[in-house]
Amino acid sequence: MPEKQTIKIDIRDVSVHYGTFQALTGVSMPAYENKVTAIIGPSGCGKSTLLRSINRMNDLVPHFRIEGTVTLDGEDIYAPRRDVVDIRRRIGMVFQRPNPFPMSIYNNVAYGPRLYHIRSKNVLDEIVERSLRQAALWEEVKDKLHQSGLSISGGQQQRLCIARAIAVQPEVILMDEPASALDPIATLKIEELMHELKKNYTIIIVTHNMQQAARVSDYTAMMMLSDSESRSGTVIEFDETERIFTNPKDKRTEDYVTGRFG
């Protein structure tokens, strides 16, 4: 079993519907504080379902429902009269292609310290600093605040939503396949990234690619969908990232890593 850590997010038995379709079928795992879990799996099996089940995002599509509990620090984020802006406020949420806003780099990132009634204009300076700095992008564009965030490279625009996401000092950072847009070079500065980020926040990142979940998580849990008739997912093995790989105790799981499906 993992080693003793605080678990941050614990999911347990959670299924996942919409309409008449089940996403999730009793998906069960932790995600512990400052380390990064990574969810991977053949497409198809519900990984981004999950992530968005985390901070209540699935709340916006027509007919979700969902059964089991997740919680944040032990308190369940679906539980009756939650506030869901301050869930997603302690629980951002990185893309799979960037989506800057078609705004200035400042502005992107003083957008949500403003929705929080922020004004102060030294207040917002010192975050946004910090929040690109966060973000190992202020030295790329510190001279270029007021241009528009569309106007960097498609690597710099994914670093500058994280700072986005950083900027309102969230809990846990979900990332949904952030590098699966970018060049390699862009890439390993997102993996570099995300072991800088980690000291400070709990992320949980999805990912098709095996090399890099292997190099940038510290624990894994392998999606796959839960019978050859059903088109719902679930987690058959969670465990450190090294075991998963190098050990797992589901064939399936080692199938998987090992390339011979998926």
Second form
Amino acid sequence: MPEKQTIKIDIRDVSVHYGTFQALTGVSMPAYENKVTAIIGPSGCGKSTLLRSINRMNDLVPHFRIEGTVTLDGEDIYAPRRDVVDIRRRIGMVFQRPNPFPMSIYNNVAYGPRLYHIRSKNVLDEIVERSLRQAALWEEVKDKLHQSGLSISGGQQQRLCIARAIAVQPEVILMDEPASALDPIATLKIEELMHELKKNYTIIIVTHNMQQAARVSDYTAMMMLSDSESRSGTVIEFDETERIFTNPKDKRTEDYVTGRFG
Amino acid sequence: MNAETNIFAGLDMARLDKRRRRINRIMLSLTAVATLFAVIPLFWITIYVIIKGGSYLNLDLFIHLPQAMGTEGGGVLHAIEGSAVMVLFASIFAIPPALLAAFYLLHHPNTPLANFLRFSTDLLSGIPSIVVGLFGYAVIVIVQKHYSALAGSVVLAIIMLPVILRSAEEMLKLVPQELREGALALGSPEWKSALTVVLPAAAEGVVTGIMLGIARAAGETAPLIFTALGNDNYEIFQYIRQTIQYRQGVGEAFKLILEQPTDALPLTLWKYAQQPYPERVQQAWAVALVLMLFVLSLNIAARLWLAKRRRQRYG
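Cool, the form predicted on its own is there; where's the form predicted in complex with the partner chain?
Zooming out: every chain and molecule, the one shown earlier first.
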């Protein structure tokens, strides 16, 4: 590897169960600081489950159980007495379908900071502008900040959700197929945005679209259902994106990225 | 069977098509007639009350207390105010627990407690309202040794509760899970996400459910016979004003009026309709119309508020 990389998120030997159903088995992979890491793989192999284990969103699912460790800067995020709210502030999330809250554009972005008791109008104004600029949305909405967040296009809504996520200054942003509900032009905007965002944030993106993974990511994790009896998802290969797409070590990865899978 | 076999050979297609179209016409007419039967009572009742009540409706009704039996004139201000006060307090008693319970059902849909809650609210909404009134009599009126607006409000709240709870649960279920998760992913505690994102997103449906509950409570007569009893000669709002003036306290004022036996529109309607004096029977018709207007105006106010809110939030 050309430069020294800092591991921001480290997933070690993680297995996830929902009740009796095992979703993930022995997943290990890192996510490097200020890099984009893509998670690819066929439907139902546990990509979203893995992503949602990183900011503890799976805690909401009844009978969720996790083994192994997930660390953020070396600290175990599942450690007892660990504050979930703090984890989620430091690890933001952008969802598959744009989900602006039914309130104004301004209030959408200010929602997070207000949760952390930022009340000053000046400070909030500044955060809103900075976040919208970082999400490359400011120019399009600066004259209608007090219009509904649902009144703008789908692609703009998704960038609004990105602005909302970065308004609380997270260190990591998780993206769960952020462009799958968008048209190609809006998708392109999101992808360009990711190149900008990785200067300040560590990004982990789940995507179905292999070209997208190849375009936006520095590292790629290939997931697949294991051949073992449990038929649960696992990471079969992790490497620099270029290697995954040009010279994968695992035959299954090669079949998948060249479209011969299945 | 090879690809060329015509499966329709030997069938008289023209005749079958005709038959299908005929059956279609008959069924369509039947559904139209059934729809008509369903809406006739609504319009009949409404128009009848408007005609009968409208001719006796006058301003006195809204600004005066009742006069002595057998004399002309006077109003039902006491009942309008009584209904307003008891419906208000019933809402205060019923809405918060109904919404909290609806959130419980939303987040824990399949626990034994949730199933028990659903089952018991269904039972509760099936209990005849006069029985609820008797319950209020037994646990409040008997204990306090007097009839009161408090007892009336409590029984109305019991009647409203299942209506609001079940409709709120259905409406909250319609809010996309992504909205709740979006707030939680920002680090919002569950209660804050519920209060600031999920509930506002479901507000239209929830308010409609609350309006249904209020309409139900505002129209109840039987449970009030045992609890609020009725009170002909007492202008509540003036009483509140005076109490505040002399004792200086809104809380004190409400405490006092909750202690009084109180009238309500349906109670007045029920009593007046049985009177031998034609003036009273005429007023009963007018009261019926006032009661309908009371619920209608609350509904219109809620709709206007929702429409305004909708423009702001959804653009």
